[in-house]
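A single chain, nothing else alongside it, follows as structure tokens in the form predicted on its own.
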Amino acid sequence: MRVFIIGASGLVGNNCMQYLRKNAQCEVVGSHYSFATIDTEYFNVFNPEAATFDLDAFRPEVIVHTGALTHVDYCETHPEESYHNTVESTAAVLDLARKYGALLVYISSDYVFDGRNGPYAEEDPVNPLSVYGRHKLQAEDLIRAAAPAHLILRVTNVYGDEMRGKNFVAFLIREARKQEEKILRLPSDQFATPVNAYDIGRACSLLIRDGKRGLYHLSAGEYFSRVQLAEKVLHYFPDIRLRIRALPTKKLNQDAPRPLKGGLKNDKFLAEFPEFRFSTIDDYMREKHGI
């Protein structure tokens, strides 16, 4: 199976690429746009002809679209840029999927919900609060309307191995190892369900293998506030000089409104793949970092 991953230098895309490349039945090409890596090809969804490889010759059977503008506060103050990078880019990827007759796999977010009654199941009503959330939902709607063969995978609080170490857990580990005095101002009332990016790759592979279609929520089942998540990670560094200052979201003056009681239920996925086990934060800290 020929798989093309858009945004493969990012957290989710790279982990999906690394996992799928372990499958001898998959031929995988990963692409980057703004952040190049040695194992990805340059690709601009708005100008495919400028790519550093021949997509027409490759003719993907599956296109995994993980590229996005994910800085929620930046999106709130730059809505045109957010729309271009999330909605218009998805429309361009849809054109590619139609051209090659490929299955389109799209990575979405729990920000399509308002955070009043989370964690959420797939059938729960959506009501995004932020520009980012509205644009992710618009991209989902485009796919549902235009791509008969598609998978939409909603995730949130993604962490894991990443070259740039931008995710929250990687940030905490990096700060802890500096052994510097610092106060982290974190929200005590923003709850979500963390998931390891590598598990997203594992789950994505199973869904593709078994010909699944439609919407799936992926999460490890753990439910933490941002403060609780930080405490869980920093517990592995007993001698650090970092301190957490827990604050309500309204005190942080963030540009974008957050779904406070967010997160995702994984019941549908686990009902179809009962043998699957999502890893936990503790698993990641012990196995990946030898802590």
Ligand SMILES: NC(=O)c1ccc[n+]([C@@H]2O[C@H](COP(=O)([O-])OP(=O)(O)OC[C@H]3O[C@@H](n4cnc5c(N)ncnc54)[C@H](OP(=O)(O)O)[C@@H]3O)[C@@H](O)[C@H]2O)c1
Given for the second form:
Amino acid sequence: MRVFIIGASGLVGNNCMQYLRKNAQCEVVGSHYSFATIDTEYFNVFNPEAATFDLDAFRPEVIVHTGALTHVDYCETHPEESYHNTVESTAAVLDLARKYGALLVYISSDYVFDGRNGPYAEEDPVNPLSVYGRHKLQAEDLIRAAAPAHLILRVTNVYGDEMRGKNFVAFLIREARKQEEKILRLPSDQFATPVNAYDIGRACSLLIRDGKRGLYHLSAGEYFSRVQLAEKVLHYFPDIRLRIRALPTKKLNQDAPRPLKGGLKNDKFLAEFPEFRFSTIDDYMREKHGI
Ligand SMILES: NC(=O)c1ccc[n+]([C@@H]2O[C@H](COP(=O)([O-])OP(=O)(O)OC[C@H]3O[C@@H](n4cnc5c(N)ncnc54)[C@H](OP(=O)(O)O)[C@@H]3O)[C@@H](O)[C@H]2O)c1
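Same protein, different condition: the form predicted on its own was shown, now please give the form predicted together with the ligand.
Every chain and every other molecule in the complex is listed next, the one we just looked at coming first.
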């Protein structure tokens, strides 16, 4: 199966590419936009002709679209840029999926919910609070309305191996290793369900293999506040001088409103793939640190 991953220089896309290349019978091309890597091709969703490889010759059977403007607070203050990079980019990818008759896999977020009573199941009503959340939902709606063969995978609090180490867990590990005295101000009331990006790749591979369609929530089932997640990671570094200052969200002055009780239930996915085991934060830390 020929799979084209848009955004393979990023956290989710790169992990999907690594897994699909290693573990499945797939021919995979992954792309970067501004961050070139040794095993990705340049591709801009708004100018496919400028790509450094021949997409027409490749003729993808599956297109995984991970590209979006992902900085939630930046999106809040730059809504037009957010719309362009999240909604219009998805419209452009839809055109490609139509052109090649490809299955479109779109990565979405629990920010489509308002966080009053998460974690959420697939059938729960949406009500985004932020520009980012609204644009992720608009992109989902575009795909549903156009109705090509598609999978929408909602995730949140993604962590894992990442070249740029932008994710929260990677940030904590990096800060811990610096051995500096520092205070991290973190929200005590923002809850979500972390998921390892590699597990998104594993789950995505199974969903594609079995011809699944529609909406799936992917999460490991662990439910942590940001503070609890940080404590869980930092307890692997007992000698550090990094301290956590737990604060309510309203004291953090973040530009974008956050779903407080966010997160995603994985029951639908696990009912269809009962053998699947999501890795936990502890699994990841033990694997990383050999504990
Ligand atoms: N990370 C999370 O916790 C999380 C949570 C919920 C949902 N999501 C969703 O998951 C998806 C992936 O997130 P991520 O954390 O992996 O993001 P990321 O690391 O920022 O990756 C985004 C990727 O999209 C590429 N891209 C950006 N603009 C592009 C364009 N015009 N044309 C082609 N590619 C473009 C980027 O390329 P360059 O970097 O090379 O410029 C990068 O490879 C996003 O849709 C995000 O909304 C993520």
